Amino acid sequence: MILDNQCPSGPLADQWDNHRRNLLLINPDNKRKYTVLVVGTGLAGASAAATLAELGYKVEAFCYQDSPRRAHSIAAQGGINAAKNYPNDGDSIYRLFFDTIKGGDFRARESNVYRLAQISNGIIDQCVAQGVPFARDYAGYLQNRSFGGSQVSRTFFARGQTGQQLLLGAYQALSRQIRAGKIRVHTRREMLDLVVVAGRARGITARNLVSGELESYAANAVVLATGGYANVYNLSTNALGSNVTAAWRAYKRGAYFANPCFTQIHPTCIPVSGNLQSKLTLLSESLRNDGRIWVPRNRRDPRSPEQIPEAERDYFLERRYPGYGNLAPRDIASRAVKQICDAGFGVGNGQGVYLDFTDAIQNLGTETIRSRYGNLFDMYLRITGEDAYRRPMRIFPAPHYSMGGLWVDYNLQSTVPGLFVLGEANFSDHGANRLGASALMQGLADGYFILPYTITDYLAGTGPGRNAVTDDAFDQSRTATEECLQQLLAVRGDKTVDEFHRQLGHILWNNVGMARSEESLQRALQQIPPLREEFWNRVRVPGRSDDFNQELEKAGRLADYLEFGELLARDALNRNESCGGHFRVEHQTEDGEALRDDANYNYVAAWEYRGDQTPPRLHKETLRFDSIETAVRSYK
């Protein structure tokens, strides 16, 4: 299959406007004849559902939580980027576009990223109109702060709760349409299959997580906004329920999976505290605005941080990257932290560095720091028992975000016609490394400003049609899904789902984590299949399928992770270069930075499912850079 990205031609700054002018429209009275299923109610899903309903479409929205407000988008704490240039420090749409492309190590589409930068300003206006309480200065103007990979202040924030406040804004818009009768929200439902009829996405099979009943839903189009897959590593900053299942089941129905090896390790996470820990806690990257990262100059220094004099501290990010210092991009900062800990300079249990606010408190005062980051300091105190106002925080990198995802074209449509993919669930905007404060920007851009145009063009070309779950494809989907659930229950083995997940996470973190090599990737590909076979022979899932059964939920998600983890490692082995978060140790510069191979790997890797017993087929979408020149990515 030739991947047609549908990117417009012409000057980059005019592409989106010209593209919108040529898209098909639907008469307002006819829109109510169309139904759209939106799976996921985070920022991308909630904004898409609310906007489509506002336009007149019938919308069915699904989430596995008990409320859309519990979506993982609330965990994005630090802020949202926009190119408004309020601080008058030289920002522009082009600079935001360039920083995002460069931050992704030149492995993203120009057209998509420029559109994202263009839309960013409208997102802020939209959210202010919704009442999102962005921070303001003494005069009442919106405030900005800096994030990694940028030398300007373009990040709008609501203390350390930006994701939560933005989601509440989207939830208000969603609730308005629910009350108007245009949206039906199905809570505690998990999508377990995509239903394809005559080559088009026409519905889903979902499980009622309370009753266990399998339910079919039909529509004219399906929108996936189901987040990322970082929990494949077991320990990550993602919510425990975050999973790859919806995207993976769509992959098995014909949607290509793009760049699965592009995963992000976040540098600012509370270190692991025990072998049985269930997840990791993220501390916002915004802390690196005022916190300074350092380690003792002496290996395994037993002294407490306040006893170590300034001359015996190594502010290694400031030393290695003087141009950006503590605000170096996430992939670079994470590797630097791991390298210095591996060399024996780590603090605590050896897997941590200090994030110190002493200088900021002395210069700005405790109350200023409290107003900027107070809830993050409170969270750190509750988890560690340490007061970060008096003693430096300890941080260490952790799996966080997925730049890879289902392949989509410029219209956000996958290789299955009628299946649209938004936010972190698609691959499109972040290349090999996402800059901080860009996830919220992409989710809202996709949902509020892009999908309403592009899905209308698709629907106008198909006609309203008939939406009924009587087609044989729905029966077949329910039957196959039920068989899979019964197969999991029938094993009755002696190992828990969590035990298997820890084993998979251990394999992936050690072999496909921050540093990868041909040897480690081959080892992962040798270790995952036997673990998957053992899972299907030894896992113990108690209870029944026709009941509330969280172990069954976890087992199904892990079964998908055991398959997806192999694709992730395969993609990493295929990409014989270093770029962004994908760091192959065989490909690095003399000073240890990522070394790209533009001659051979300047493409999107899109994988096609061909059966459980057949290796997936690789398709390549060549990336073109007409408006910028690719260069060695340097933050020194």
Contents of the next structure:
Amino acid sequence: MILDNQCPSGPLADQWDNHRRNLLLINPDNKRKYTVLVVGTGLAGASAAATLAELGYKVEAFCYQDSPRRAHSIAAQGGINAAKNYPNDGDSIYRLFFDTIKGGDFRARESNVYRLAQISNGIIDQCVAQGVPFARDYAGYLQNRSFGGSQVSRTFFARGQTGQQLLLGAYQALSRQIRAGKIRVHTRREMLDLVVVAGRARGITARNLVSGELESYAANAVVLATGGYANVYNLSTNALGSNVTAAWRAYKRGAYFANPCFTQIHPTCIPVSGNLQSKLTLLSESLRNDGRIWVPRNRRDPRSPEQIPEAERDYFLERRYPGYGNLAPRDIASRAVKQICDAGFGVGNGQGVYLDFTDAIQNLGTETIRSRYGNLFDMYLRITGEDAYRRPMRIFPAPHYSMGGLWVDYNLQSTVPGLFVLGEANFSDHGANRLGASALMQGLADGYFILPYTITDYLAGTGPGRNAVTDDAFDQSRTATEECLQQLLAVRGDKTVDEFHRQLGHILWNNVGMARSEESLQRALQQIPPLREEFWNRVRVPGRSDDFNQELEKAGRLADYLEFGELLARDALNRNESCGGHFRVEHQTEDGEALRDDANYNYVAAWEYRGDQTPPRLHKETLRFDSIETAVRSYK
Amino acid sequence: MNLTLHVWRQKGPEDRGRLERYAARNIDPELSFLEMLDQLNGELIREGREPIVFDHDCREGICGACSQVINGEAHGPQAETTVCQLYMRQFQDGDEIYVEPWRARAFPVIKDLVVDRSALDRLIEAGGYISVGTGGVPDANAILVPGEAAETAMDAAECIGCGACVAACPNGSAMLFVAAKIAHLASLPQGRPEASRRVCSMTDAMGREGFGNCSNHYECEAACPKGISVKFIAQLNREYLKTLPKAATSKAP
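Give me the form predicted in complex with the partner chain now, not the form predicted on its own.
Now the full complex is given, and it begins with the chain already shown.
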């Protein structure tokens, strides 16, 4: 299959307009004859579901949480980017586009990213109209802050809870449509299979997590907005329930998985403290606006940070990247932290660096710092028991976001016709590294302003037809899903799901983490299959399938991660270059920066499932750069 | 540290439920309360017993999923802290700890520590939004919101919808939850046009869903992990009072 990305031709600035002009429409009266399933109710899913319902479609939305408001977008802290140029500091649509492409190390599509930058401004307008309480100055105008990888202030924020406020905006829009009878939300439901009829996505199989019952839903199209897969590393900043299952099962039904090795390790997280820890907590990148990152100049310096004089501190980000300093992009900052800790300069247990606010508190006063980051300092205190107003925070990188995801074309449609993929679940806009405050932008761009146009074109092309779960494909899907659940219960082994997840996490973090080599990737590929086999022979899943059974939920998600982790390592091995968050130690410059290989790897790697026993097939979508020249990505 | 837990176990909505006693041994004080339960669940699973079911997700205090009454207090002893952000260093070796679900008429127990909080979603559906569709809105800076109003709106909007206010209230009232949404939207110029309809509709829904009335105990504020102030209840009441003359003079729609 040749991957047709459907990207329009012509000047970048006109592409989305021209493309929309050619998309088919459906008249308002006819829209109610169509049903769309939206799986996931985060920023992308909730905004899509609300907008589709406003247009007149019947929408069925699904989330595994007990309320759509709890999707993990809620935890995004720092902000959302837009090219408004309100501060008059030189921003523009082109600059946001360029920063995003460069931030992604030239591994994203020009057309998609330019559209994202164009749409960014409308998102802020929309959210303000919904009542999102963005930070304002006294006169009432919107405030901006800076984020990594940019030299302008284009990030809008609502204290340290921007994701929460944007999600509540989308959730409230969703709630309004529920009230209007246009959307049915199915909470505590987990999608366990995609149903494909005659080559088109026509429904899903979902498990009611309370009763355990498997349910079938039929529709004219299916939208996945199911988030990312950073939990494959076990410890990550994601919610514990975040999973790859919906995307993985869609992959097994024919959707290609693109660039799985592009994972983001976020530099500012609270370091690991013990073996039974269940998650890592992120501290917003916005902290790097005012905090300075340093380590002692002496290895394993036993003194406490306030006893170490200025001259004996190494502000290594400011030293290595004077142009961007502490606001170097995430992949670069994370790698620098890892390198300095590997060299023996780490603090605490050796896996940490200081993030110090002493200067900022002296210059701006404690109250200003409290108003900017108070909730983050409070969170740090609760988790570590340490007061960051008095002594520097300790931070270390942690898995945070997945740039990779299901392959989609310019219309956000996967390789399965009728299956659309939004937000973090797709691979489309961030290349090999995502810039801070761009995930919220992308999720809402996809849901509010892109999908509603492109899905209409698809639906108009297929006609309403009849939506019924009578097709054999629905029965077969339910039967296969039930068998899988029964198999998990039947093992009755002696190890818990959590123990296996920790093992998988160790393999991936040590071998497919911030630094990867052919040797480490081969090791991961050798270690994952036996672990998977052991899982299916020794896992202990208590209880029944027709009950509220959280261990069974976790076991199903881990079973998918045990397969997906192998694809991640395989993709990382295939990509024999360094780019963005994918750092192959064989390919680096003299000063330790990522060395891209545009001659051989200037493509999107899209993997096709061919059965459990057959290796997946690689399809390449070559990236074209017509408007910008690819360059060595420098933040010096 | 070693602890004795008394945990509410209930197989389903029809089951009567009971407290069961568990020994939690060798607990690292650096663990969170939920990680301590994870550890205990691991032991229960290996012993062939049913693990304790509880709601949780983000484990960083923002999703609002976790919902446990610990030693009689919603979200436990630490002020402005969700259960997931409560760390075992807050407890002493040898402590006895009672763990129960939210208890309120509007929140029926589903299993063990998990309750059905969908009533809160229905309160929002009743009007906790601004009726704007996607597209066709003015430039973001065309709607000026004075810094102070934005701050007030944000103070209220920080609500995570966990339901601790309801669980802590002797009347099982959702007044603080509703007030937070009313105040968030009524403090903004965008939210003013629908303010009176919103407050009537949401307070009506509160009664329908089985929440009790507010009788000014302020337990809600004390339990709220985000420190949402009861002053917003006063603001709700003001918004509500403003609707009364209108209602008296206008015909029913």
